[in-house]
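So this first bit is one chain, no partners, the form predicted on its own, shown in structure tokens.
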Amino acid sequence: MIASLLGISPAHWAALLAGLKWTIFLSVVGFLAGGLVGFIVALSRISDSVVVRAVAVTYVNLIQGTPLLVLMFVLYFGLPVFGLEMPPLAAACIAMTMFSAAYLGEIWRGCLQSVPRTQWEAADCLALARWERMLLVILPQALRIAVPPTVGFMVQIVKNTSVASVIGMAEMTYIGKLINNATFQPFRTYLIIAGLYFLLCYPLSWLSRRLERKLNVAHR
């Protein structure tokens, strides 16, 4: 019934849903793996070691200064030159992880540094170890600040999964291109894809705005 109302065949609809699953998979990988690396980047950016900070800054500037499309091209087409074959799924996952880590690392670095300096000094006065100060004092306060922009950035992760279509990753945009090549109905096909992206992204945008109002530390 839905397929007939949208003007596409059940087979094409099933293919789009399969592509949607891969879009969600890439988004989850990008957020979880990118979040793990991004947390390390955030801590490195505020490290006492000049070398560690320099490495983190170089990574952030390099990744943020490189388009995600180029990053995927380098991984998928560049590494085989050195004898390392990279499947589309692996290249897409690694690229999404590197991309997300650079931006989440900067978001969380800003949240850590936005915790009032007096809180850092109070933790020092309690003679807490560095990890205790971070875990018990700083992170709980930074977490409240970090939640809204983190959820908001998840929207960017979802939308950027479409870039994986250029290396043959069978996510939603790539499936849409195949359907368009078979039906020659680009407007209808990509309008449906836009609707599916909207269904993924709008709840995250709404949640981000709601959390921003609820966790607004400026009025606490």
Partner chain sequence: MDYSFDFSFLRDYWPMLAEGLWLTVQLALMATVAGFLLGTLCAVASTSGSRILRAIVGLYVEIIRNTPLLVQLFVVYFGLASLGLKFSATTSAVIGLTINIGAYSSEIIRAGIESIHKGQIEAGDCLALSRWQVLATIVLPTAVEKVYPALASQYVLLMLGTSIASQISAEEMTAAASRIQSDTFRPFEVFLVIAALYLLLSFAMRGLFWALGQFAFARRRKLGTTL
Second form
Amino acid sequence: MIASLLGISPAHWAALLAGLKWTIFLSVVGFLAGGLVGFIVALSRISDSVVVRAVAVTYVNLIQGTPLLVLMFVLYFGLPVFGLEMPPLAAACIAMTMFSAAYLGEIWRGCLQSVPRTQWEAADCLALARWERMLLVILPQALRIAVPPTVGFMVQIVKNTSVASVIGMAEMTYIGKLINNATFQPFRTYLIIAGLYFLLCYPLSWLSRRLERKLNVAHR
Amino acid sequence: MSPIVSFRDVHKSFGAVPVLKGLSFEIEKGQVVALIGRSGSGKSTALRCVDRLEKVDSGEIIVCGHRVSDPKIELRKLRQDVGIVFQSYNLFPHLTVEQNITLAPRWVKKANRTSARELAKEVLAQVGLSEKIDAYPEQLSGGQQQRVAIARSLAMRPQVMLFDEVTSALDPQLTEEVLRVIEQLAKQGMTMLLVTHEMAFAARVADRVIFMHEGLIHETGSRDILRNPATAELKSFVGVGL
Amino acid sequence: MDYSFDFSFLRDYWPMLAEGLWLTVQLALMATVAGFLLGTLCAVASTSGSRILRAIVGLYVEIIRNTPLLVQLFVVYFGLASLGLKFSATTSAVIGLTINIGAYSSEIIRAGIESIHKGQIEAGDCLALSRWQVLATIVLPTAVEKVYPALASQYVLLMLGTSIASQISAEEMTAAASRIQSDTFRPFEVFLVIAALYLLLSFAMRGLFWALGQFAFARRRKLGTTL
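We have the form predicted on its own; now please give the form predicted in complex with its partner chain.
Okay, now the whole complex, with that chain kicking things off.
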């Protein structure tokens, strides 16, 4: 019989690893899908159209003013009353996407706006079209500024996937609860879960800080 | 009468770079001493050593009876006897002029609110800024801020005042108002050590001038040495200064 | 769409909602105050010059910032109970939320402290103020005023984070909503209502912090400028 590691049996470790895979999956979906929508949100926030701006601002304020858990509840419990099939995975993915989009949109809007006004004007003076100006001049510069806070927000995404456990998504925290129900060792179990999240998040935090320092040095 | 400030064979290095190489001098009560020299001569370092803003490597410094060079010295007692004014004024931005001045008297000397306010009015009158008592530093010009800084130091009733290039950060037209206050203080008998670039002012106000060069006193004497420098080094320095 | 919205549950269940709302507010306020004090303590410790203190605070901050709040609350509520330290759901929530927001506050306030011009501290020292007096009258007031907007944002996020406490049986607003929706079978309306309530709370909190800032920072109130 294979000995258990840290008091967790091999079977439970297997379950944890499966949960870890779902945590990573949700994080990636949150980042990619949320990033895509977030990009649109960021552009909308600085659009010339008052209506587009208003919609974007409303969206951001709505999402940033409600807890992620409530958003997940609205999707998971609320939407099915309209006849929509909403398994935990779908609700979790949509919620993570909406959540990330709002925050990433705000971060990226800030980065776009921190590209000096003079760059925008210079691009205009070169008779570039609006989209050419964005693609060739503004975005490349905004991208550099955006990398550290974006990597930093990825940590938030990973941590927030734990909320999906509440609606039955079998990610790491959910598996942790199951293991605890089997072993009645909550202190050990949840410390190990915390440790696994730490192993996921700390490298991202470290990377974000490192990139921030490099960026500040480069700016000077 | 024992001197108020006494340096004896003081050495100090910053890392591997020696800045003070055996500095010795004395300041008597009521004397106004101007400390001049090129950048890097050690004059600012010497001044900062008086108030223990820098620690010496060897040698002895005695100020108002306190052994400053002793590592175990009670700094709070020393700093009640020594007042210092900085080049960048260092007023507390979140406090009014009155609060800047009364902060130390109230917290260190346990003065009550009324007597502290009276004290503030008194020192502000001394520097000619009575009407600014409720203003914030950001509402004042550089010269006014520096005068408030002087008042703030005076409020602690020090025995000796140190001035670290206090006009270097000011526009020329604001420099005069600060120099006038310092001249007033000198006339009132305050013992003062000034590190300054203002040769004309030093010539006007100083009882003694110390010219430092490479960490040591190169030439010293009354204010006349500025008009008639003896050494070649001071000759070239003063030629540049004026 | 053959679904008719029905908000009539509010008529019968508003007391339950109000109680949940009240606990949400209490949790948020208690954790904010305690977290601010803890954060200030840690920020002072980590800028004190002592390498040991800086390392301890650093470890604390990194652990909290790289683990989810939900798991932290589980450790406090379930984990400590198994070791003999049994706290009520509300107490566990306050403890967990305080420890969580204390780490974030510490980082923010530390940044504020480190941004203070060294000359200010020298001036304070040379006026014969003790280290603690310089800290209390010059460093902390200026540092907190500088980072006040960042702190306020964190505390609003904390209020939203109290919803997680529903998972350790704290009877705050999200828990109340869960119970109501399982009673009334109106999940969409119920959760929509509390989403709106959280939004209102967010606005209220921001307003409260603005007013507090005007009261506490006299210079800003009178001159309208930032440090």
